[in-house]
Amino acid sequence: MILFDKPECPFCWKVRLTLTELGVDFELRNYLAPYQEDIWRPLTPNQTVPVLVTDDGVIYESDVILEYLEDLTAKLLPESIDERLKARLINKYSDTKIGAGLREVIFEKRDKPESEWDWQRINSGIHTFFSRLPFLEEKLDGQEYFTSQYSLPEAALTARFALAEAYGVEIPEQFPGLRDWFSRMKLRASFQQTAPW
């Protein structure tokens, strides 16, 4: 398998985490490396990464890639229907709700000197991010994982929270379950092997 990847992209990172957790061999190619853009861009109508090239075909959209990996390995989602549904819903929540606030912070800080930052935009993004954590604290409910095993939420939220932390936004102390969960996720070999820094 070949994964065309942008190191700091949370959608790409959750795919890297998942491939690594599942023990799937893959070749990682940076989307901007010489000649790579000419290869991956024609493969996806979205003109974005991640793009996974497999013997079965070309797969784009991070969630479709993860569903493919579940079909391939049957190791990514729990067995019970209700837990599979929970995993998928929290994964979507990560991409849409958690990602929305963090995007404002990251896009404002990335590649700009601090003197040019729009603090109103940053603070609004942080507020949005914090306001969406109670739902996750409740869903985690003191468990080791969001479901009975490492699954979609772990990959998606680990990437989001790590990017948040890299840009100066940490999980507040009022969410001890999430803080503990994230500390454990950062100790996993998959995190160490896939972190973009």
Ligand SMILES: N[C@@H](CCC(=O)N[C@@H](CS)C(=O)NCC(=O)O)C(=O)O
Contents of the next structure:
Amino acid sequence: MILFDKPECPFCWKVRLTLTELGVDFELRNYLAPYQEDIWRPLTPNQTVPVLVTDDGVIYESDVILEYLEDLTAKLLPESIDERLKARLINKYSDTKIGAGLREVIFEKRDKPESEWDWQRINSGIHTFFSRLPFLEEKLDGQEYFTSQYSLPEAALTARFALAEAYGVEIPEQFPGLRDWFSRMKLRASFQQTAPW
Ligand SMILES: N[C@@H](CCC(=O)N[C@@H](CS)C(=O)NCC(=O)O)C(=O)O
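Next, report the structure of the form predicted in complex with the ligand; the form predicted on its own has already been given.
After this comes the whole thing, all chains and molecules, with the earlier chain placed first.
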């Protein structure tokens, strides 16, 4: 498989984490590397990465890629229907609700000198991010994983929290379950192998 990838993209990172956790061999190609855009752009009507090229076809939405990897391996989602549902819902929450606050922080800080940062935008993004953590703390409920195994929430939220941390936003102490969970995720080989820095 070939993954067209932007290292700091949270959607790409969750796919890299998942491929690595599942032990699937893949070749990583930076989406901006010489000549690569000419290859991946015509493959997707959405004009976004990740794009995964497989023997079964070209897949261009991260969540569709993850569902394909579940179809292929049957190792990514838990067995029970209620847990599969929980995994999918938290993955979606990560992409939408968690992503929304962090996007403001990252877009404001990225590629700009600190003197030009709009702190109102940054603080509002941090506030939104923090306001969305109680739901996750409750869903985790002090367990090792959000469901009975490493699944979609682990890949999706590891990428989001790590990007938050890289941009100066840590999980506050009032969320001990999430903090411990994230520390454990960072110790996994998949994290070391896929981090963009
Ligand atoms: N819904 C898409 C979102 C992917 C996305 O937004 N990717 C961004 C990077 S994070 C992208 O490729 N943007 C176009 C560009 O950077 O040229 C998915 O889940 O795959």
